[in-house]
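Coming up is one lone chain in structure tokens, specifically the form predicted alone.
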Amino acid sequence: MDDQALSGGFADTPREAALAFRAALTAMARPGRIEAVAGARPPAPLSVAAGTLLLVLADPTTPVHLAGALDRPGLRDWLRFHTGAPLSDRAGAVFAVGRWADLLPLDAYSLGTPDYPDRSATLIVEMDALDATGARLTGPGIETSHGLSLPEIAAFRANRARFPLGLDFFLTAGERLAALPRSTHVEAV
């Protein structure tokens, strides 16, 4: 394990973790709303937002799948040191993080079961930018509609069609994050 794996966590853990957790909950409760987060300094190429999410959501009971370019020794060591989360393949992951193309196919992740729909995976999608343009979102937590840049529309529409089963998503870019729970309706604009 190199020295970089030992650094990059929260400097003021109770305060920063609470703020980051609140931002994650707000984003999930208000789909399409973009929140700013800070605190984590993960190894490249993981964004601050994705690293911060992993610090507050992952623990020794939540297997994490690192997809594509994120599956590298420095990031694996950083994640294990700061969260204790075991690494996993897609099928066993509670959380998966990576670029959209690297996270596909979505059917490889747990979608939950009819008795336990909450036992599905949450994907953290790393993006180049995140803004309020692109797709139109409606549904629970959205008064009228929100706009959100998405990597594609069809996959999110298909995910919604499986409700109450399906995946939940966080989208991250730099220090910004937004959420897209499986209950959200997605339309092309």
Second form
Amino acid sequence: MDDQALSGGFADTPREAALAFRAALTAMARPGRIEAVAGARPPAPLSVAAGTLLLVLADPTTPVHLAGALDRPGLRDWLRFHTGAPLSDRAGAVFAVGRWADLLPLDAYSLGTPDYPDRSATLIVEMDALDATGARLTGPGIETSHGLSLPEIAAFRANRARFPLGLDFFLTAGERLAALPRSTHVEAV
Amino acid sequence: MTEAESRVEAPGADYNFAYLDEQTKRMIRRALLKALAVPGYQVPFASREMPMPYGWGTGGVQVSAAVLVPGDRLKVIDQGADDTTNAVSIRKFFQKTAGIAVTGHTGEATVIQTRHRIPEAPLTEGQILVYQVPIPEPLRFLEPRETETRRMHALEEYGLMHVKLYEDIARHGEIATAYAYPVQIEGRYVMDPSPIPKFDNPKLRMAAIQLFGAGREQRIYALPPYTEVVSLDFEDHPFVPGKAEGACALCGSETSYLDEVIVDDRGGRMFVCSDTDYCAGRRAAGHVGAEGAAAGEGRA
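Could you output the structure for the form predicted together with its partner chain, given that the previous block was the form predicted alone?
Up next: the whole complex, starting with the chain shown before.
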């Protein structure tokens, strides 16, 4: 384990985690709204936003799947040191993080059960950029409609069709994040 | 609120921010995110013992502790009032453990913890409303087994609830449920809005984020802003948000929810706004009710 794995955590965990969680909560409550977070300085190529989300939400009870290029020693060490989260395959993951192409196929993740739809995975999708344009989002948390740049449309529509089962998504780019819960209707514009 | 209480105490150096440890907050925060993703569904969470008894808002306090940030301005109401024991204690608790500011004014608050009321003033986008919930399961008094009610929610089997409302009509001529009136969320989950008066049900579709915490029952649920909330009813017996007839004796409001106050032992009574901040605001603006000479006294 090198020095990089030991640094890049929160300096003042209770307050920084509270502020970052408020941003994540607001994003999940208002799908498509882009929020800024800060605090984590994870090793490349993980974004600040994705790293901060993992510091806020992951712990020894939540297996994390590092997808594709993120599954590298430096990041594995950083995640384990700062959160204690066990690494996992797709099926066992509570959180999965990676680029869209690396996260696929989505049906490998836990969707929850009819009795416990909350026992589904949350995917953190690393993006090059986030814009309030692209797909048209409607549903709970949205007064009329929001725009959001999504990696694709069909997968999110299929996810919505399974409601109340389904995956929930955070989309991250740099220090910015947005959320797309399973309750959101997605349409191409 | 007294001057001593409104003074912000130094953050309690002996406590973690907002009392709970970080591991507990992470667990509650994960539950909150799933609750927002499935509006109206009750997410189980590992409720902790809090330094207050069950029934005094331990669920709401844990949710508040998980969402509070430095710089928040907290308002706590109990049946609409800012100055009851429960509300005062919870405000003091977070002043001491989180070092945050508190307020009695609805418009100034960023987080509002409530027991059994929604404030009269419309809430805005920047606000979070946290409910204290005693029994989160709307079907519990119809079916005592958790395994059964959970399966009923999974199968969207809500016929029993309609039978209950129908029996109300058969027996009383109208739906007699006056508080904790069941609602259906986005056409899917039937949810207990906590024991708010049914007068407040139309306000459940709002701009603020609504979070519900049941400490003893270990459940968290949520409504994102602008979520569709329908109070269950029948075509020939539509939902009616009722309230006491009359106007507030202090501020004259005819549109706010009223509490009945017995004033003597000969049956004398008066009606006053349940929302003390709303009433005080109206009186400060010059509105006077039938017995409103008291303007300027009390809380203000």
